[in-house]
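Take a look at this single chain in structure tokens; it is the form predicted on its own.
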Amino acid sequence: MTLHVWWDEPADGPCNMAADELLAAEAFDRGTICMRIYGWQPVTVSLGGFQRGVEARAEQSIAGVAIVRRPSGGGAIVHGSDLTYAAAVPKTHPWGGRPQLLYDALHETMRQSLGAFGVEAALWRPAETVVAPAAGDRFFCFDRRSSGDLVVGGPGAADDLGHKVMGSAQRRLAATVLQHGSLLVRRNLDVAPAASHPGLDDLIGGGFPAAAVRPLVTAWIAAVAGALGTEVVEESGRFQDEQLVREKAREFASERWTWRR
């Protein structure tokens, strides 16, 4: 089983979500794990699949920002200063059978990769003595903590929580598991402070240069393949035909989908 990876140019919210749903179908057709690495343009807020639209409309810190609803769960994420991935895994694969196993595998390999770049990170685990923001209590993903989230220290971080720099969310489909994840590279200055969370560049002494992001992610993908005991196949060109993606994007651009809850 090989790991197929596509690096896509930044796209708008509906096109990104459409491509990720097609990625899940691709993983099933190939019978293997597929990943897509991408960015966002313009700045977009992706809502978790189960978040209520009324909360998004009431959140003044993102007023006027483009909004799309993900098929996966979790909290809202402000995209544009992060690096996003989608991973699709057939349910027949061990990582597709246990949700936490897939979550931890991708986050632990990122923790190791960050360490090679001199960044000390940890997988957050709840403790009886720690009262963490409950899974559904906060609107923004990066204000929440779930077991396996990637956290680092830094100014203003509580010792027991740290700053969350990577979170993921899943959607279990008929034959595959689709996991979305976001690595926060730097603060997003296009939204109000309440929606702007510190990223690697803000938390690491001396900063984290933009030029280091691609080498970091390349190392991470290699580490994921190592954990799988397989090889990486980096596909050339964009994932899927642009016209096909845009046709499917209409579903994710519709009012019915965006405000379905």
Contents of the next structure:
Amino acid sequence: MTLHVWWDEPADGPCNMAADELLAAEAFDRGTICMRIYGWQPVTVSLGGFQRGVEARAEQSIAGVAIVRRPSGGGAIVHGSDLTYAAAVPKTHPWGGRPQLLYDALHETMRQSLGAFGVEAALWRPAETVVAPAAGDRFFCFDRRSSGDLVVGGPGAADDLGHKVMGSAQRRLAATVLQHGSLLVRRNLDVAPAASHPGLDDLIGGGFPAAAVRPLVTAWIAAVAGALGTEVVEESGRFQDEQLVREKAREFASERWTWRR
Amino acid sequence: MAAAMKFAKSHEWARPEESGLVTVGISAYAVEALTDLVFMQLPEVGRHVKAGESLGEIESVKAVSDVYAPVSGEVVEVNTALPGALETLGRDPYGSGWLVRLRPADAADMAALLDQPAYDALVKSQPH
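Form predicted on its own done, so how does the form predicted in complex with its partner chain look?
Everything in the complex follows now, all chains and molecules, and the chain you saw is the first one.
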């Protein structure tokens, strides 16, 4: 059992969602964990699988920004200054059972990796004394908290909530689990302040340089492999044939899908 | 729990009724594993589904999951109260937490499902 990783060039929302759906099929075919690391061009807001379209249209802070709907759950994310990943595992994989397994595994390994870069982060857990923002009543993912979210302290952070710097959500398919996640590297200045959440570079004393992101992710992937006791296979080239991705992307670009709710 | 209830490997249950219909729901294990449920989309009455096809979708705080038809048939009744009262699934997954009633297309579909001991063994084998 190996960990296969693709580093993809930035793409638009529909192509990224299409590639991730193909990644889930790849994980099933290979019978092991597959990951894709990627960016977005242009800046895009991804909506959670069942977020209301009317709320997205009413959110002035993202007016004019490209929108795509993810197949996974959770809240809206502004992509462009984050590091996005997709991880897919067969349901028979050790992390393919309860949703929290894969969520915690990838966030805990990122916590460890951030620690090696001098960033102290924690996996947020709800305490009885803390009333977390309810799951469905905040539009943006980074305004929500759920168990296992990766948080750091910093100016403006409520003591019990911290600043969320990494969140993930899943689509549980018939035979595989597809998890999307986003590590916020820095504030996105292409959107209004209400949609622009502080990232590592804004929260860490001395900042978090862009040049450190790839080494961080490389360390994270090694930590994921270490947790599984397996080896990393870094695949060369882009994940999947571009034409195949573009054909599949039509569904994710359709009005029917984007405004399904 | 009715003795005749059977289960799909994807964690749906199916219970034949005296009327000839099959009531469908999702197991207590699946409800508990998904944690906090926030949204559910069920099919419309009159839709025909094949065993293994998506019957609807359910969203929890962390995941969107398909609900699969355990048997083939026509949707003849939908628990329309459920999406507005998802806590019912946690309280009574095998009773008032039912999802749909199907008019089965093929009686043999039930035979292909797991009985309670086999389903219990499947749940025990799941990664924790």
